[in-house]
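In structure tokens, the next block holds one chain alone, the form predicted alone.
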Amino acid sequence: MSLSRRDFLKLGGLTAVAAGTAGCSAIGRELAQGELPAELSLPAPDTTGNDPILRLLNRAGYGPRPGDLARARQMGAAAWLEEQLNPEGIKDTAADLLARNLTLYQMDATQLIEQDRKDATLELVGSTIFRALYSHRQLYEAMVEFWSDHFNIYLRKNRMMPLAKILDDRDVIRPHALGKFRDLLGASAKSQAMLLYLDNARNTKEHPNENHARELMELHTLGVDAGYTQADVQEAARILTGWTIRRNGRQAGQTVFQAEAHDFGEKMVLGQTFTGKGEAELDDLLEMLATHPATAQRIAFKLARRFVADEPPEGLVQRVAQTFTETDGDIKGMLRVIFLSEAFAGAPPKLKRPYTYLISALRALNTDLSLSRNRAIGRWLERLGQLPFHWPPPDGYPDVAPAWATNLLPRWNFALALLHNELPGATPPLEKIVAAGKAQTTSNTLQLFAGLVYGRALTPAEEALFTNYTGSGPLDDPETQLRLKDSVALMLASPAFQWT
């Protein structure tokens, strides 16, 4: 039985089941595109149903680009992971050129606060997308996203936030994403963007504000069930009085401690007394919170949930928490435990969050993205539900499947738009991929793209379904090309690609 194109597109759900059970710089973009391998091999069948290398690339980053999976398999999981844990040693010319051409990221706080917030939003969101798409430092970018969620800041809180968040991204999240948790916590607590977002810039002894203190304990460190009280929150808020942002003068835009606004009285948080030491009290508080056993448990659980399973194994969480305690919160050490664990090797499929889904689809097809037209990508991320830095509550975008599973139709529409050149500024080089794979038939072409999307060959049942739709006409036939594009879009919309 032959299928019409309309019938085939209506079979999205059926095919999904068959497919799986569960401006920066034009130079930088050209360099990245030049990395498409000269030759691409047809994929081998997956006889195990569990490819640990593919899972590692999908979860410790944003999925493989053409050639990445073969290289990682040749290296082995442990070697690939160690390379990723030391991003400074990774040659990343395209991403470095992209970053170097950013304008606002090069400014200090005093210069930055004079800039246009719309320009700041475009540069911040655009550069975040570009780095995830083009960078070879995939685990680093994934951890930047993880900590950006953990220390969430909503970009539309007020007119200054996009400018302040550039400083937070540049000076807080990125320098400490693979470092020590205590250093990251300290930088975040004094971040201009965090002080604005959680209202601590207006926290004075005459008018105390508890927002920052509450989220510092509930979300950033201990967790809501750690046993602290409302009195602890109020006392911590007193410690945070006086930390604000200079509004004018030579220090305009910088975080400062105003002693005249600080409560120098004695405070007690979690049974520990803080005497009137002023500025140093905050560091003492952060040290206590960072070394508290509940913080180790919370960070361990969140890392395991992000990278292993929505409900991570308790044994793994305990091992990661122990590593946190023994290494003084070393992020690299915790990631080694997670990614080299049996729990990760045997982890159940995990639904990609919308941002990861979009980036991984672009990467799978080696898609070129124009910064000057990246607003189209931003609009798609809004439809999908995860535009970076646009989650209003302070808890960050959700990590679990139920939060995203009811909004899957936009993913299907995105895949169709991408394959049919309806996404301004995004151009997958389909003809170059076919040429590199030396595909001469529709069957070869389907298997070639299955290797890029699924990391494996199509099963006989999948191949029969797709070839029944595409037919076996010549590759230069317009109708055949149209149906092949439909087929690749359907691969990107299937559970085999979305659940990894």
The other form holds:
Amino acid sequence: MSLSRRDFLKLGGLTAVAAGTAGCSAIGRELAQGELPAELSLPAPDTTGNDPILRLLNRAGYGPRPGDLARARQMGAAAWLEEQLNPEGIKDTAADLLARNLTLYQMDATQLIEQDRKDATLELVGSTIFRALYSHRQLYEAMVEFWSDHFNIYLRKNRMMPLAKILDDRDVIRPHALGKFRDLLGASAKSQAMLLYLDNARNTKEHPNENHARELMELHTLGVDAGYTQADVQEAARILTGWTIRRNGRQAGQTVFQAEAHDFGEKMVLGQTFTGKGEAELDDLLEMLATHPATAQRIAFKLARRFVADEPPEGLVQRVAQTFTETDGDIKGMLRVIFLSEAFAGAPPKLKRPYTYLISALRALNTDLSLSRNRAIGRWLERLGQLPFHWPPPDGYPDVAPAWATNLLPRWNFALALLHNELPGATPPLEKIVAAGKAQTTSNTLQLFAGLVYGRALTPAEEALFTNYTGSGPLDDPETQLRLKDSVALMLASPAFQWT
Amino acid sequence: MSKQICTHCQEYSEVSRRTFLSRSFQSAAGLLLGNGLAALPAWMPRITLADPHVGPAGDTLVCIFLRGGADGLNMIVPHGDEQYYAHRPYLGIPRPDDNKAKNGRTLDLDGFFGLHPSLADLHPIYSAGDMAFVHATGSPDETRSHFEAMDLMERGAAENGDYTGWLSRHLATLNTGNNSALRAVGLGDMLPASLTGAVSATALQSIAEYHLAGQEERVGEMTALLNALYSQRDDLLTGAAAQTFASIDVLSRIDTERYQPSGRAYAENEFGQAMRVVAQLIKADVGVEVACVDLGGWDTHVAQGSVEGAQPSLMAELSAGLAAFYEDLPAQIGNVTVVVMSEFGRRVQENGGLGTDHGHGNMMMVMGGGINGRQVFAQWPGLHDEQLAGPGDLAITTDYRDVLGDIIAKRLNNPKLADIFPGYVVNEVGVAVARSH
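Moving on from the form predicted alone, please list the structure of the form predicted in complex with its partner chain.
Let us now look at the entire complex, which starts with that chain.
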């Protein structure tokens, strides 16, 4: 099937973002390309095959921009991590300017539900990409992505969803992404987007709907093997009856507990009795779920899988779970344990998910994305298989290599399109990079770009292959230039840039 | 129309068209094993089954998975069971002889079961003897979790443990001498879990676009360079890249531009186009033995629609795609078997949101030239409350492996059912006719 025929969301504009951020790509340009270090040095070879700083920047964010590695090496891993764990202390002009210029993100729920859902999709997806690309709060953005998967919302479930997901992103995920799990869970369970996505907006005493209750237990907290039963799901669904969205009036669009739709009878979930006290029952249920050992285990496992390995070491998972229990689900505390662990220092390769692959490729080459003109990025993300907020089932995009390994061709072709200027609005500043690196020969040029893409010099075997491809013509020879561009694209396409 | 939140009207009927793929974060989907890889990480599935059966390939199997738990009771309607109507006062599909039903009614199949009117395109295929249905079928999974149920069904196992898919094990236990890189294909950007661990499987979105971009005069050199870079390593991507290059090579020989289907045009939706690609691959004779296509959006907890609405429009998409495929392959259909399945059925009693919750037993469809068509295979368990399973679901009287095993043995020439469905003894349901060779 031809992709152009697919029933895409027309990310055909990330343009709505641009509508609100007309100045932003210019700002982005200034901030980003302005940040291209005046001088770029040729990279050193990686003698150990294990560069913990590079791994940190690749996994606790979206990969280094030129200059990032040098700065992080100077700081040291622990200091870099601590800085990232306190994002409010990081000067982040681009992200702040973006936030001020977004239009729908400024609205309250009542205003928002009157807006156009396409605009909402564009602003939501566009600002997410923009932040991943430009924000210095890289770990924070990575955690926003992590929780956006954990509390997955699918934008095409219905027409309200993009609008509701903006509220969810702004009021649920972002405020708590580095906070306490219980707060995040509580906000999510009452989020308009979640109530709509999992059909709780229609869950009433007369007509119970168990979808939200099931996923709350199976995916958001306990996990499917925690020992609960179908009866537990149905009882939890009764607790959730009456939680819906106000349809009209001055508070339209806000979450509301409708007592008349609530089942006030007594319920029993996992052996605990819930007396019919209405609204507060849900908080009691969430408290029970959030403090259940299976939840600590599950969140610990997922974090360790995200940042350390597809099959993380059991010892690490236990330590993270213990931290969860001891700190009342403190997300920063768990991340500290993970990133400072020996398991992370010696972690096996982790395959970049397609979204990270795309963003990290743009970052490596200091590429600006002009959101106002770019119509291609969304289509590429679909082809790669990971357009944000477009995973239909509630379990979030997969996080293990086998799920993504069979779709390499779009990665390769994205890299070629990027280097050959086939992505309008996303042109890597190759000449500036070559100038900053004072590269005079094809060999220097290849090593310079290897430093940006791989964070190290080419190995002798790689160098032989690339040199053979580019030849050693003068840098102003058009054929040599084309072959250098191909070479940089193939560095991005190569396995060393897929794994972190 | 005012843009107020409306949770019960049409706005809810915009059901996902994008595939509802199964990806429990524990499931290892679409894993490729490069031939002869020495050191595999411990988590990688390995198919080590002794002595594959050696023999010619049988039918091409097209496996269509309806993601989200399709409501089979409203697809293959038990119109002869009055309890069906008692449980579904609003969602029930009117009886074939219900003259008061203005918008549509069940199309009778055998006096007891009938087709939803949105599946009307399947009726002529059924009448021609090339389509059959199985009802009250499914997997013994009791979790009613999409992810668990899909995972178990696609792995073809009744319990955790073996992380390979049933189709992968079929391919691994049948040596047909076919070395095609396209022996198994999954349409879309990921392979289904049923192909987890397959030695030779390709995720394919489009034939025409399946090539390395870049200027033509340098593509050969670029391919060689990329191939060399992937060959320098020995990991999961090594085999995946080799597979990709091999598939590019095969697909480059298919002329998609001039392709004209033999029957009706395929619809311009994802499912229609996927079926078109499968048909092209079959006609091009490039060695496809198994093709997997997903159709998502069946998780109809609310506003499911009765004769019209969300689920009916999905059914229309399904039946149009199947009919176009059938008409496109008049010369090949005798060597093709299509099976349609879903992870579970839905609750018999409709819910207050005019939808249905996760259930248990379901229907399956089988289409092809080598089947005992024009029949509905069902040991009907009944829909009285005391006959229902769990919280009020259609009981399962035919294990889904009895259907798949029947097809594998008789149409795919593979007798190794015990390896494909470990721990299960297949009781062939009789829907397939044994191939002549």
